[in-house]
Structure formats: structure tokens, C-alpha cells
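Just the one chain here, laid out as C-alpha cells, in the form predicted on its own.
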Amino acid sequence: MSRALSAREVDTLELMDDPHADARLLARTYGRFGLVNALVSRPGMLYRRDIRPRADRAGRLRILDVGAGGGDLCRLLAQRLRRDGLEADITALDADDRAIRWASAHDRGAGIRYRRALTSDLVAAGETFDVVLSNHVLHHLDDAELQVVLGDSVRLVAPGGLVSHHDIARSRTAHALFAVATWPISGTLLADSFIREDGLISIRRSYTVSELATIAPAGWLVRGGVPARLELRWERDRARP
């Protein structure tokens, strides 16, 4: 790994995290997340492996998406559950009011509950969920903030439930591939958005699988995936004491 990617670049903030970010560019960014995440995050696998089997058993699944951003993952899960005749109560949680306002305005009949709050607020309220998940949130956190979110996630998951946090895995290859893949569409599909520049920053801010394995509390499973993915996973019935 090159020197520039040998450690997390935590001091470089993403453009969309600037409270004074251009509102039009921010809205365009939220609107493009669904396309980018469908290609990079493989949410269909998450649905087939973890969401649908639990929905089949639970009857009505309670899902919490931490750091939901524009809500694209929540809308996709709601659409697929409805298509398969399954029911769920989905909560999209984000600390940024701009994200919550945009997502709720673009719900498109998904029926998602949008909340501007922190995970600690839900813990204090005594809420629990069958599945607690996130996508592309871990790299926004420093090590101390990560421990808070992981601790809250465990407190928020109900008996028999699952916590599954997905993110990018930092590597020189991931950085180069994203730069090359997004360059041809930077002036078209990604134009007037923060996606390309923020995506590269995100990779530089991200953890590697080995870094997460070192700092994850007991009971958490860390695993890598393709392309340049990682998952931090905790299941209440399987966690070590």
C-alpha cells in the first residue's frame, strides 16, 4: 500500500459533511447515491442473505439504518420486501438534518420513518430493532466514535437480532479503480455532485479489515468482500460472552 494510503486520512473531511456545502450539489449527491451504491455496495446480497430470511421468520421486521443519508438503501429494502409480500418497519436515522429532509421528501411511497437523531438517543428511548445496519458510515467516524456506535448498536438490537455495518475497505487498488471508473462519467452522471471527490476521500478515510479486527470489541466478526468491501457484524445469539 502506498504511503498516502498506509493510514487513515481522518483529518480530511468529505465535501458533503461541510455544514455550508452547496445545497444544489448536496441534493444532486443524495440523488446519485442509489446508482453508486447499487454498483459498489451490492445491497441485493444484503437483502437475500440477511433481510429476507429474517423477514420470513419475524412476520414484521424492525430495521434501523444508521447514517441513512439520502435513504436509498431503506427505499431499496422497502421495495424488495413489498415485492416479496413481506412487511417491515424501517427507520432511517441520520444526524444531519439536510439528509433527513431530502430523504423524507423523496420517500416515493416507501413508508419509511425518518429521524434526525443519534444512536444514543434511540438507546435512551429504549428502542430495539431486529436488524441494525449501516452503509458507508464507519469511515466517517474516528476510533472513539466507532466504539460508541458499536456499543449503541448492540444495545439497540433485539434478541436473535443482527448488526451489520458495511463500508469500503481502504487500499491502493480500491482508490485507483474508483478514480478510473468514475472519470468517464464525472461530467455526466456524476456532474454537479460531490460523489467522485468524496468517494476518493472516503476510501482514504476508511479502515482496512485488519485495522477493524484489531479494535473491534469481543463478539464482533470482521470480514472482507469484493469489490474492496468490509463488514463488521454482530449477532446476539452468536456473540461471545
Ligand SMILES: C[S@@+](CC[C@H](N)C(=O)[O-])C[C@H]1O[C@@H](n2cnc3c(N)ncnc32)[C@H](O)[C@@H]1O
Given for the second form:
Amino acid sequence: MSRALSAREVDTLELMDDPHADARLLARTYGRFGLVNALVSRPGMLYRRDIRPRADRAGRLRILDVGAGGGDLCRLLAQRLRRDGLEADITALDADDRAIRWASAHDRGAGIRYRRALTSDLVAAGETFDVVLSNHVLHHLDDAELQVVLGDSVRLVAPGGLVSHHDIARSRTAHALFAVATWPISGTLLADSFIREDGLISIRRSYTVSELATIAPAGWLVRGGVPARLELRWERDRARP
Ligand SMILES: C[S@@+](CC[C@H](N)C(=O)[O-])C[C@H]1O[C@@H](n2cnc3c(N)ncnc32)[C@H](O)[C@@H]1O
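Can you swap the form predicted on its own for the form predicted in complex with the named molecule?
Now the complete complex, all chains and molecules, led by this one.
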């Protein structure tokens, strides 16, 4: 790995995290997350592997998406569950009021519950869920915040439940491929959004699989995937005491 990518670049903040970010560009960024996730996050696999089997068993599945951003993952899961005749209560949680306002204005009948809150607020309220998940959130956190979110995730998951945090895995290849792949569409599909610049910063802020395995508390499983993905996973009935 090049020296520039040999450690997390936590001091560089993403443009979308700037409280004074241009509202129009931020809105376009939220609106483009669905496209990005369709290309890199493999939401269909998450649905088939972890959501549908649990929904089949659980009756009405309670899902929490931490750092839901524009809410596209929640809407996709709601759509697939409905298509398969399965029921769920889906909560889209985000610390940023701008994300929650944008996502709730674009619910498109999905019936998601949108909340501006932190995981610790839900813990304090005694809430529990069958699945706690996130996508592209871990790299926004510093090490202390990561430990809080992981501890809260475990407290928020009901017996038999699953925590599954998905993110980018930092690598020189991922950074180069993202730079090359997004360059031709930077003036069209990604124009007037923070997607390209924040995507590159995200990769530089992300963990590698081995870094995450080193700092994850006991009981958490770290898995690598393609393209340049990682999953930090905890299952209530499988975790070590
Ligand atoms: C890159 S966006 C990802 C959005 C969405 N999950 C997706 O995959 O498109 C990261 C989101 O996480 C939110 N976030 C960051 N830290 C958070 C925290 N501690 N609790 C809840 N949301 C958080 C940010 O406000 C932002 O909306």
C-alpha cells in the first residue's frame, strides 16, 4: 500500500459532513447514494443472505439502519420485503438532520420511520431490533465513536438478532479504481454532488480488514468482500460471552 494510504486519513473530513455544505450539492449527493450503493454495496446479497431468511422466521422484522443518509438502503429493503410478502418495521437513523429531512421527503411510500438520533438515544429508550445494520458509516467515525456504536449495536439487538456493519476496505487499488471509474462521469451523473471527492476521502478514511479485526471487541467477526468491501458482524447467539 502506498504511504498515502498506509494509515487511515481521519483528519480529512468529507464535504458532506461540513455543517455549512452547499444545500443543493448535499441534496444531490443524498440522491446519488442509491446509484453508488447499487454499484458497490451489493444490497441484494444483504437482502437474500441476512434479511429475507430472518423475515421468513420472525413474522414482522424490526430493522435499524444506522447512518441511513438518503435512506436508499431502507427503501430497497422495504421494496424487496413487500415484493416477497414479508413484513417489517424499518427505522432509518441518522445523526444529521439534513439527511433525515431529505430521506423522509423521498420516502416514496416505503413507510420507513426516519429519526434524527444517535444509537445511544435508542439504547436509552430501551429499543431493540432484529437486525442492526449500517453501510458506509464506520469510516465516518473516530476510534472512540466506533467503540460506542459497536457497544450500542450489541445492546440494541434482540435475542437471535444480527448486527451487520458494511463499509469500504481501504486499499491503493480501491482508491485508484474509484478515481478512474468516476472520472468520466464526474461532469454528468455525478455532477453537482460530493460523490467523487467524498468517495475518495472515504476510501482514505476507511479501515482495512486487519485494522478492524484488531480493534473490534471480542465476539465481532470481520469479513472482507468484493469490490473492496468489509463487514463487521455480530450475532447475538453466536458471540462469545
Ligand atoms: C456516507 S453516508 C452513508 C449513507 C447510507 N448509509 C448509504 O449507504 O448511502 C454516512 C451517514 O452516516 C451518518 N452518521 C455518521 N456518524 C453517525 C452516527 N454516529 N450515528 C448516526 N449516523 C451517523 C452521516 O450523517 C451520514 O448521513
